[in-house]
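First, one chain by itself: the form predicted alone, in structure tokens.
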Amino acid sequence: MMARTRERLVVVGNGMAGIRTVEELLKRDPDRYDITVFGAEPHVNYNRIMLSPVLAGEKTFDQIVLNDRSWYERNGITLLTGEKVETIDREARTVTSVGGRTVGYDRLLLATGSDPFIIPVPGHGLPGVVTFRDMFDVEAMLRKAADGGRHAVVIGGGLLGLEAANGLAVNGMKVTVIHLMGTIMERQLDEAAGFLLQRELEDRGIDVMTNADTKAVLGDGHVTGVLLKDGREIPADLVVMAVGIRPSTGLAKAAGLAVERGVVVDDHMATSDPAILAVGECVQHRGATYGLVAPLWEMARVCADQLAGRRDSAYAGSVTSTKLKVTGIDVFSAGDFGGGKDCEDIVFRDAARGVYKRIVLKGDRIAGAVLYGDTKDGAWYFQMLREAENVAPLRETLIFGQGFGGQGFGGQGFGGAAANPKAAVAALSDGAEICGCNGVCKGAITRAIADKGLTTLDDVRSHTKASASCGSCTGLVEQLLELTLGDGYQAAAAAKPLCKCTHHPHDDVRRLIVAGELKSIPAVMQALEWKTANGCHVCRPALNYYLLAAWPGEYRDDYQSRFVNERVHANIQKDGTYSVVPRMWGGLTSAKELRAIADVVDKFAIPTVKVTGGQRIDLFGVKKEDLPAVWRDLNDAGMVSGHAYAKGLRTVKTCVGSEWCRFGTQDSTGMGVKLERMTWGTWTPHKVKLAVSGCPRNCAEATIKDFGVVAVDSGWELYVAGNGGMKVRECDFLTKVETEEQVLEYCGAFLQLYREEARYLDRTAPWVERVGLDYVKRRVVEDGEGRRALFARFQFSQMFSQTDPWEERASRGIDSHEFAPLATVG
């Protein structure tokens, strides 16, 4: 019998993906070819996924290779280390190295894995820029910690930068994370996950900055720092670009292969070359392209069957799932976890172990998941997610994981004790922990309700201080009352929550973001055990109001939770078009003002111009993207956003006064002028107008407004919480002060009460209903050093809030994509 004439199989990479490929055909006919491997590093077959341990030196490089030298040895492969392969010879079937050495070939496998992607800055060329692609980047980086490098930046929040930062801060380095979206890892993790994550970074004592844009890697000869857009630089001895990958495909290309994204192939992984296969992270199959482990496994199994002969295998493309390999962070996320109209959010969230988790349902099936803290289930939703599984039977407990009640998949039930969440609570010790704030034991809480008659959450806070601080265990607490005295006790009756998000009401969730320092949006959901990942539009403009006014000049101000008109500093208008309104202090213009008002109109074709009950000129019909323009030619004549979109000051509305009426008592006029430039910008939980008459006549109708001033011969009469509109409430009269520095410190305590304690929609009248007239005069008239303190933290607030947001988006390009058209057409 004459010996099968073994066919040539060349392998361009050694990689992963290539030599997986040469695992699975060894099984399959191990003696079909003779294969020749070509490999641009000089390493043998490594776990490139594993570079992130070897960094933080966890391991060595001995441990993740994944076949030695004696492996190609017994299986007859011939490895070329350190030649890249530089020319495919489509028609004679040869390849050949930068070395000039050439190699026939029957059947061609290109694995050329992909590229890393260097932002083209200016200083991205200089010595100390590294990637994190492969073994000689890692030692690149260990040999600048090891020479003393003291810091390191890091362009790029995602999976392979935040590995590379916490290599590099093992490593004893200072590392600073830039990146330029809101939430790193925007495209694995949701804004929760992402949140969870920075701030366990951040605890590990790497800086991590978002929102940052690069501009330029400075340096003289080596890299000595980052200049961001913003104007801030941060010191670097090196700095690791891990912004992306991109499919290598300059070779393919060459070649004449179809090229788009990727080397372009079929379900039989096949190029638009039958003779050739292409496989790994250079590849495109079906418009998409892939940057994990999991599909190339896929992809390699399917090669191997080809070129073994089995016609019939096919690759359908690939379902991915993440992991960060980061050691003691649990981070996990698979499929589409976009939600949408057409989706259902399952959260689970355990503020005192910092555990989150958001199933995504569409349908009865398992579109995505996100998983933070606890990663143990995983694996298994990612199956259901693959298989297609109908959860519906499971849709109670899903969440709780594959282990909850003691009974896996498979339709089995997810009965017994724990499917009960008050016999779970039952089932626990007395030594188990149920206030973390304040350390308080079940056990602490069981006797005192038994030995000291308590029968409200009141009582057992009073006496233990269990749910006394964050709150978060309030619901632990109430079960345990109810355990105890059983139908003896008599839950309060519970305020309305905010939302369907959260069962906390708004005024606890004021009080716990203080409470508990509570400093983002992500933040107050976890700790306050949100019920969805992101909220919704109730909850996240009033999150994002609370924070504003509970931490000025920290909490950055969420662009994405305030409406529309907040949003364009613009009203919108029923035709789409918008209206502007410049800031008239007081009521008062001028020529040149008037000017510039006529100016815009006319260049910029607004048809109508009207004046507002508010004494100022609303510009109606302007274009979105013309928005920028006019507001810069409004700058340039010194006006500035009347805010009269905003929840905030929008008017100081004033009569002429004693300057021209015969019956003028006070200067009015002066008096309004003063308080809209103390009070413009601020934010409030809803709008706010201001009058100011200076004779009891009432030309500015300030007896009907959030907050009146009305001139008497003596002084100034304060009138709190009127207002116009479908339901007129006249004020109340506050008191009456005899100075104008009176009238403005009065009024920014007023002012800041109201900011600091009514609920975010909220007008002053329904507020001070709410609360009462006399509890407004105890803390505002009556207790002066608390109305200075409220004044005081009034004044601290506005240092921060008087920016115009006009001049920002004109000159400097704040949120410019806001005001870009969707497409040119033409």
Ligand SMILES: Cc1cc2nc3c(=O)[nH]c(=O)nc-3n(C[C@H](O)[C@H](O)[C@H](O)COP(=O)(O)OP(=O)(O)OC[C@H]3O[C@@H](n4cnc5c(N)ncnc54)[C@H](O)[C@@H]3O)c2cc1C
Second form
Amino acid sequence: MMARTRERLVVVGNGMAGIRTVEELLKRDPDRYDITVFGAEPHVNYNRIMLSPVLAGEKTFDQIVLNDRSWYERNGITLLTGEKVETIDREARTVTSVGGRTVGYDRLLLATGSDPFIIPVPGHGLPGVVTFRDMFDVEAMLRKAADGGRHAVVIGGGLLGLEAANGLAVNGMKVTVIHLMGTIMERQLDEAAGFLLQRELEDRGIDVMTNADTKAVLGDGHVTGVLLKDGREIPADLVVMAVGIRPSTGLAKAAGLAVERGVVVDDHMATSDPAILAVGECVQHRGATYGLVAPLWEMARVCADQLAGRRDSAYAGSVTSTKLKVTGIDVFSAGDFGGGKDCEDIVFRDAARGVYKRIVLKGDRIAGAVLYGDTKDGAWYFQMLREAENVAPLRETLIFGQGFGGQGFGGQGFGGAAANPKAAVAALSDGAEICGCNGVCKGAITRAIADKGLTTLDDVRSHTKASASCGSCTGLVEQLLELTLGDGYQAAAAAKPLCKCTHHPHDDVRRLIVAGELKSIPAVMQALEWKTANGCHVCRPALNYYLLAAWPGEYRDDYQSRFVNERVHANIQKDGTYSVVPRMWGGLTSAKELRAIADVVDKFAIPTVKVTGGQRIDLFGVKKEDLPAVWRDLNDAGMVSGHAYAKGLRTVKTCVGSEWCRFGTQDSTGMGVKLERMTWGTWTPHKVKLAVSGCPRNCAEATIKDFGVVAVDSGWELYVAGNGGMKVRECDFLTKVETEEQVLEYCGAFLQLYREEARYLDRTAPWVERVGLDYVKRRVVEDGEGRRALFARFQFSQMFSQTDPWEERASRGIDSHEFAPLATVG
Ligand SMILES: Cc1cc2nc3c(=O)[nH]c(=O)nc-3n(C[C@H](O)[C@H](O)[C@H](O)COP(=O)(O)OP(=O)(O)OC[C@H]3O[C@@H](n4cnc5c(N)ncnc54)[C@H](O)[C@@H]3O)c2cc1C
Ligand code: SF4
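Switch from the form predicted alone to the form predicted together with the ligand and print that structure.
What follows is the entire complex, opening with the chain shown before.
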């Protein structure tokens, strides 16, 4: 028999995809090729994903080697390390390395991987700026940490950036992660899981700055820091750029192969030249590129089939899943978790264990999954996702995982019985912890119920502290009451939940935000075990308000949680245009302001100008994209937003008072201006209107306002909780005071009580009716010390809210995307 002439296979790239393809090929047809492998790195083939454990000191390089030199020798493979291929001559079928070595091929395999992206900001090339791609980078980072480098900045809060941050922190560096988006790992995790991950990293001493955009890397001869676009500076002896990767396509492009984002391949991994195949991160298949290893294994199998002369297999693209390799942090995500109209979320949260799970269903199939804190079922969900398994029979128990009530899916008799919570609680041992916040176990609760004759939830709370803090064990405590007392337990009529996303009513949410020091929407949702991933149009604005009210200066307004008028700082009208109302303090204006308004009306062809019931001028028919320019012109004349759209102070209406009116007893206009200067910009549960009249003739209609002031000979009468709208309500008389300072103090205290205790979207009238006027009088009138404390808290919070939103948007470009004109199509 004649010996078969071996073909020549040249592999460019000694990385994970190239060598996996060779391994697969050797299994299929070990004698077919003379194989030569070029690797730009000086190393043998190693497991790149394990660079993170090497950086963290959990593995050595030797432990991550996949194939040592003897493997290449045993298989007759010529390995050329430290030799980067520079050119391909497709006519001659040769490749030539940087060192000038030329090798001929019959088949060429490109497996050049990716290049890390470097943001081209000033200073990006300074010594001390590294990427995180290969062993060389890891060695550079370890050297810097060992040389006494103290501060590291990692730019990029994705998978690689966070693994780098963790590794550097383990090596003793003070690490700051800078991330452009609002949530870290936002491509793999939703807001809730991203929040938990950030909290965990911060607990480990890593600073995480979100919404942070890098302006420059600082340093003279070596990096010394990073400057952000908002002016902040972070010191750094080392900067790691981990902002993304780009398929490494230079070689293929220069050889004239079809290249878009990656080297374009067909379902058989062939490039536009049939003699040249490509695998791994360098390729683009059906428009997609990949940055994870799982797709490479599938590509390698198909590619090896091709090289072995089998044409029956085809690569159809991959669904990927992600795990973060930071010891002690369990995060898993797979598929599409963006949700959407035809998707349904199943969410499970366990605040005490720090667990969050979310399964996104599309019809009866799993479309995506995000797991935090308990990822043991990740592979199970992923398998069902990839195989488009019908999960309808498991729907009830799916979120509890594979171990719940049965052996698994696939016709193996999954239990699938709906959980019976009462039986589960009955089965708990006496030592089982019920209330994690206060460390109260089941036995302590049932004993207290029996021994002390407790019959209500409040009784249990006050005797044992169970359910008194975060409230997430309330359901369990109620079940214990029911189990212990049987028919003798009458559950208190439950207050209405805030919305369908939670079982907590408004008042509990407010109380628990303060008690649990919860300072962000994701923190509230996790601690109070929200039933949905991101909340809804009802709870998000309410939570945003409660957090603003509870943590002035600390909590940053989540403008996405606001209604459209509050987002664009103008009122949308029925034709889609907006109305604009500048503030006029106490209803006063001037020739300068009126001229500026007239100019704006002409310049922007504003069709209607109207004086409002609150004594302001309203410009109707402004186009959305004109809003910033209109505001800029009004700002230039000294006018700020009139907040005519806000759940906050709208107007202080005044009469002319003693300055002009012969009946006037006090300067009502001056008093109104002072009140408006004090209260503008405040966020409240609903809109708030004030008025001041100069005598009991009450021309400013002060007795149908949220807070009304009527001047009398000996001082000022104060009225609260009036309403002139759909349900007219005359104010309640609060008290009479003597001085203007007292008017301001009582007004601020009343508004603060309303801010702190009313439910979101309660006007003052229904709130006062609910809590009772006597209660309000007790807090604002009779308790002098309490009143002064309320007033002090009001003034404190005003320090952070009296910024003009128009100026921020017109001159500083905040939220500019809101006002960009829509593209014209066609
Ligand atoms: C720190 C880190 C952690 C990661 N963690 C995970 C993870 O947890 N899970 C996961 O799925 N994925 C992870 N990845 C991604 C994973 O490592 C890649 O998807 C995989 O390595 C890609 O394989 P590849 O062969 O396409 O590219 P590579 O492994 O990068 O191999 C390409 C090789 O080609 C060489 N080369 C390039 N051009 C030439 C040339 N002209 N001549 C000669 N040689 C050349 C390069 O030097 C390189 O050695 C991680 C990556 C990094 C960097
Ligand atoms: S309320 Fe009294 S002071 Fe004010 S305008 Fe009317 S009559 Fe004059």
